[in-house]
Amino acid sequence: MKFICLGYADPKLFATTPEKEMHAMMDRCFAYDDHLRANGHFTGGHALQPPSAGMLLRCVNGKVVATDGPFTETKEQIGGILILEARDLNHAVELISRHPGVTFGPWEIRPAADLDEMMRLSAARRGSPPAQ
């Protein structure tokens, strides 16, 4: 079963942590990612650039409006995603709870939605072949 894991971090933590400590922490994170890969649990993931590098899209009065970042008033911001293969939610929690990245901030773990059947039905209604 796939789980999407959203890692949050306080950007101030990155700005105030001494370089040597940050390198050691990142090395521990990457080593644990390697462990997850070796055991068939890490199926994908990416770090994200800061919110100021992105755009937020909203539908306002029927029109799409794009806004420059940052977008939230929260202390933590999404720093990256990890796609995890686990038996169930408890197993996903167990795996991520050992990830050194949890010291940067909270992680949100959600089961990935399987949209295959919904996509197949939509393709049939539209008269298009299903996406491969």
Second form
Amino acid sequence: MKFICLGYADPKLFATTPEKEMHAMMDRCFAYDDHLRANGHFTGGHALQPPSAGMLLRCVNGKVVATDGPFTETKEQIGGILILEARDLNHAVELISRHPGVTFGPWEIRPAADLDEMMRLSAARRGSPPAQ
Amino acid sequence: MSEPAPSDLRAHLDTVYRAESGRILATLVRLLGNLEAAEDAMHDAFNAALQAWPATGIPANPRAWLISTARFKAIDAFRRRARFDAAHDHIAAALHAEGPGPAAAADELPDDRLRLIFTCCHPALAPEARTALTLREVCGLTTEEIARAFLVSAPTIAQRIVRAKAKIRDERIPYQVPAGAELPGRLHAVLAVVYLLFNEGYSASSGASLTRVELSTEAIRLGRVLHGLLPEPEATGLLALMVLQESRRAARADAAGDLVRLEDQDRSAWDRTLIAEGVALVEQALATRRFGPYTLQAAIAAVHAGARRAEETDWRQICALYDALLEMQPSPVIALNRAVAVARVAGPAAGLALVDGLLARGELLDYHLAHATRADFCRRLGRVEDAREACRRALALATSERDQRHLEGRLKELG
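To test you: the structure above is the form predicted on its own. What is the structure of the form predicted together with its partner chain?
To see the whole picture, the full complex is given below, headed by that same chain.
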């Protein structure tokens, strides 16, 4: 089963942690990612730049409106996503609870939804062959 | 050795997982001394198989291969952590010193699984956590499968398992089969979990059937492990009871999925192989003279199984068994079942007196089967109005749709 794991952190933490400590922490995180990768658990993911570098799109009265920096007022922000291959929810919990990144902030573990059937039906409605 | 196609291999590995993960995990827990490390190593070994087997072919003894690979994976994991934490260094060294062994199969001890069952059913764990943990760790079901079977959400089950595991770790619950004076009480807790699983699957309505039937299958599988590894009469008695009840599964429901009473069942649909096995097990348990309530219930089921037609049932024998059972385990539900047997021998009036006695003592007032039984006795005594009244009360108390349909049918018969 695939799980999308969202790691949250307070951006201030990165700014205030001494460099040496930060390096040690990142080394631990990357070493654990390598371990996950070597055993087929890490199937994708990416770190995110701070929310101030991003934008938010929203539909207001039928018009798409773009604003900067989504949810910047919240203390903890999504710092990265990890696509995890695990046998079940408990296995995912175990793998992520050992990730050194949990010391930065909370992680959200969400099972991936299977939309294959929905896409197939939609393709039939649109009269186009299903995407591969 | 053969070189399998990737899709075949995944299916094959799933089969290996369902059949062997309990044994592999149990052995790894003993070798690594820790449930989490064992699980981690086992999952890594299954992933390694997925990568290695397409090239090397499926090994002659997949279980031994998986145990040996998991052990190396665990050493790797301990080493990786040792780079950051010196405490893990000596664990990796100690594990490595033991070596991979000539064949990992030799590392397995027959009672590894038994230890794991006793750990998962430890009385320090919450009762609902015991069943979830046993299904996951011993039977190899996923959290999501367990959640579907018990009709609760996956995060709820996941929480129970996380808490139970933390408790095993923090309270250092030992990974062993209790001995001596401790065994009977602890065995009772294990058998209770297995029987609960069986009933969860057996009494379920046919609507949500598939995963539920699987629970009964898993319970019987566990029962066989217990019986095979532990020479205790009640372990044998419980397996006998489950096997005998299972033998009637096909006859228990009609085409519409409605409940069929024992006396109305098509006995040719009973599974004779299971009956023969169950009867032999009952005899084995009874011969020890140290049997308990599970064996007596199995003996009652065996008497029913021995009657080719409902009219040939040896009700006197069943009454005697219920007398012994009630003495051993005084419970109102057993007293109610005994009343049904007494009615067969001494007539419905004798049965009704027993049921009314129970109800007058305030027992089973909210139990639909008590009122359904009362309705049946009243009907046979020609007290139609009393029968209708009792049937209506039973209907109001029944919770499963199938029971409700059954009672509605009987109410209609009463006119």
